[in-house]
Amino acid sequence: MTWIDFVNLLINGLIEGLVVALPALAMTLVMGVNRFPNAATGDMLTTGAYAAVAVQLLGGWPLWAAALGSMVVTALVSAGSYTLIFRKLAGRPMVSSMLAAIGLGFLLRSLISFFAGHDQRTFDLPLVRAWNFGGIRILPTDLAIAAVAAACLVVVFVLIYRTSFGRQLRAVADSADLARASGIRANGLMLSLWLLVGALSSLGGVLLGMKAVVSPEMGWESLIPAFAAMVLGGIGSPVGAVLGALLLCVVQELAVPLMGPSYKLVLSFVVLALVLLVRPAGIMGRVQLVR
């Protein structure tokens, strides 16, 4: 592998890492506050991508407007799932919410397959040629994807670390009982969290669809990398989720010349297993006991 190949793979890994960071961040927020792995996150990605495709096809909207519309739709679906399912399971063993999330994911995927079919779909995007800098190739579309994902991450981190909403969220994550005793209204906070999680997942799905194709299985196939990134970065750590996604995707890309692209998902499993065996707290997390 030449240094040009290395740089090209590194760039691809960083761009893919920024996209995977969105669902990984959504998962770690739910895990940190609601204490269960939201296995429906992948299918929320798919919901967002198909919602954007539908808005673009039916309304003729530009992609940025379709993406905003899909974020609203998926955020409402996410908040609805919390209100109808996960809020009622709060206080029960973690496995109850996890199984409910798996069931919700299957339901969303089945509904998408029923109404949209199994055919792959693409967004209406202009064809562009990659810029070539002495062999280092960069697609303008990839730059746009990276810029949007990075801007979204900045907005979320400002919300988490610089606003009252974020302070209340971190207080509930540290101690829900103490937060309630201090007057924090958990219901409104949880609804806001799930709206945010849905919007994040939706944008991740749209960006993933821009980079590849939109299909009913796209979210399910992205779930393991997002989960591995969350565990690698440290469960419950927003910064760790982003770092974990970047590190995981760079390693996956650099391993392509050795293992082939079809083994990238296997590598996610390997990273996930190694982290759980060697350092369960991940890069920036701390060991927590959950029910």
Contents of the next structure:
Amino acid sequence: MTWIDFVNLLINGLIEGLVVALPALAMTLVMGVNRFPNAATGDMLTTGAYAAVAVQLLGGWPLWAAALGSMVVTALVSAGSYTLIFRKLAGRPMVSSMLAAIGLGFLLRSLISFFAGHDQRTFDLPLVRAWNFGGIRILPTDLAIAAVAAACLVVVFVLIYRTSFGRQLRAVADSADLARASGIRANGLMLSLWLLVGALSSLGGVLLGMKAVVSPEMGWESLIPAFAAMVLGGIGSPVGAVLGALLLCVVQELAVPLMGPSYKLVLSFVVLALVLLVRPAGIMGRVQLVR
Amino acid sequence: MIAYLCAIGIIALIYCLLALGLNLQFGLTRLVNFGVVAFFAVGAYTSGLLALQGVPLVLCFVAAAVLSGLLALPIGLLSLRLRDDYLAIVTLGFSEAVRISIQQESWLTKGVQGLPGLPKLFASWGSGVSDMAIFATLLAVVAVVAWGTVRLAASPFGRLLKAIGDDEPALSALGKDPAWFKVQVFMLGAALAGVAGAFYAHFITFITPEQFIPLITFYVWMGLVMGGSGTVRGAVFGSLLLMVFLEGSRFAKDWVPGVSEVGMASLRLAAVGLALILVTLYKPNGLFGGKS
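Next, give the form predicted in complex with the partner chain, keeping in mind that what was shown is the form predicted alone.
Up next: the whole complex, starting with the chain shown before.
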């Protein structure tokens, strides 16, 4: 492998990392506040991608408008799932919420494949040629994906660290009882969180669909990588989720010449297991989360 | 009709065996194993591959149990350090890693083509009779395992396992080290899943990686949770209920006109998802389980 191949893989890994960072961030926000790994996050991604496909098919709209429409749809699905399912499971053993999340994932995925079929779909995008800098190839589409993902991350970070919504959210994440005692109204806050998480997942799905293809299994397949990214960064740490996703995807890409693309998911699992063994609190996490 | 019922019965008993294994891990010890299908797959492939080499089936079954159990050792050791939510995702990831490895390592497993022509159990007795013999053998195995689980749960060892599930810190405070018991029970449940896999391989006689998707794990979970985890009764009746549910939805196709085979598969998955949600919401202790 020459250094040019290396750079190409590195760039691809960074772009993938920015995309995976969105579901990882969505998961870590729910984990930090609602205290369970939302295994439906992957299928929420799929929902977002298909909602965008549907908007594009029905309205003949440009992709950015379709993406906005799908963010609204997925945010509503996400908030609905909280109201109807996860709010009622709060205080029950974590396994209940996880099983319900798996069930929700199956439900979403199967409804999608029932109405849209199992065939792969693509977004209506203009075909463009990759820019070539002496062997280092960059697709303008990839650049757009990276830019949108980065912009989205910035918006979420501003929301979390610069607004009263974020302050209240972090207060609940630190100590739900203390937050309630100091007068934070949990219900509206939770709904806003789940709306945000839904929109985030939706955009992740659209970007993932732009990078590869849209299929009913796409989100489920990104569940383990997103979880690995979250653990790698430290559960409950938004910055960690992004760093974890970038690191994981770069490692995955660099490993492709050695083991082929099929073993990416296996590598995610290995990274996950190793992190949990060696540094269970992750890069940015706090030790108190570990027994 | 009898042949159909026999086949359904065999599959139901295989799920029963898986549920009993999961009941040891989750029902008694609260170890959240979301990777049941991995041990099922390893059992099926171990036994199938050995049988194709001409190894006697009895030894194939033993090897399936041993290898699945051994595969659970690292995961069991890992489980000692993980909270249940981490363990859930790790085991889920593990099962996907196993499935992908089976799919990729075609020098050993023939990859996506799968292994056709596995020897059937009791094949020399003729096709109809052999199914009944498989059914009877499975019934005996499930009965022994169920009886063993009841005895185990009532023994000091079982009480220890329950104590691990209920209140581990208190147990440690009493000076017991729960670690080794957890690993043991994880391996035992996995070995049972391996045996279930061997039965599956030598009943269906054709296995592919596609048969070992995470959905199988959640079928087992659904059966156990529907029945009521922590009790043998719950595991057994839950798996039977699961079978009624899965097979019933097959017949439902006749009543839902205009839906294709593929569409029906989607609707079935949707029903499984909905059932998982509804059971956790409204019947957390299951239909046959006691109060927690």
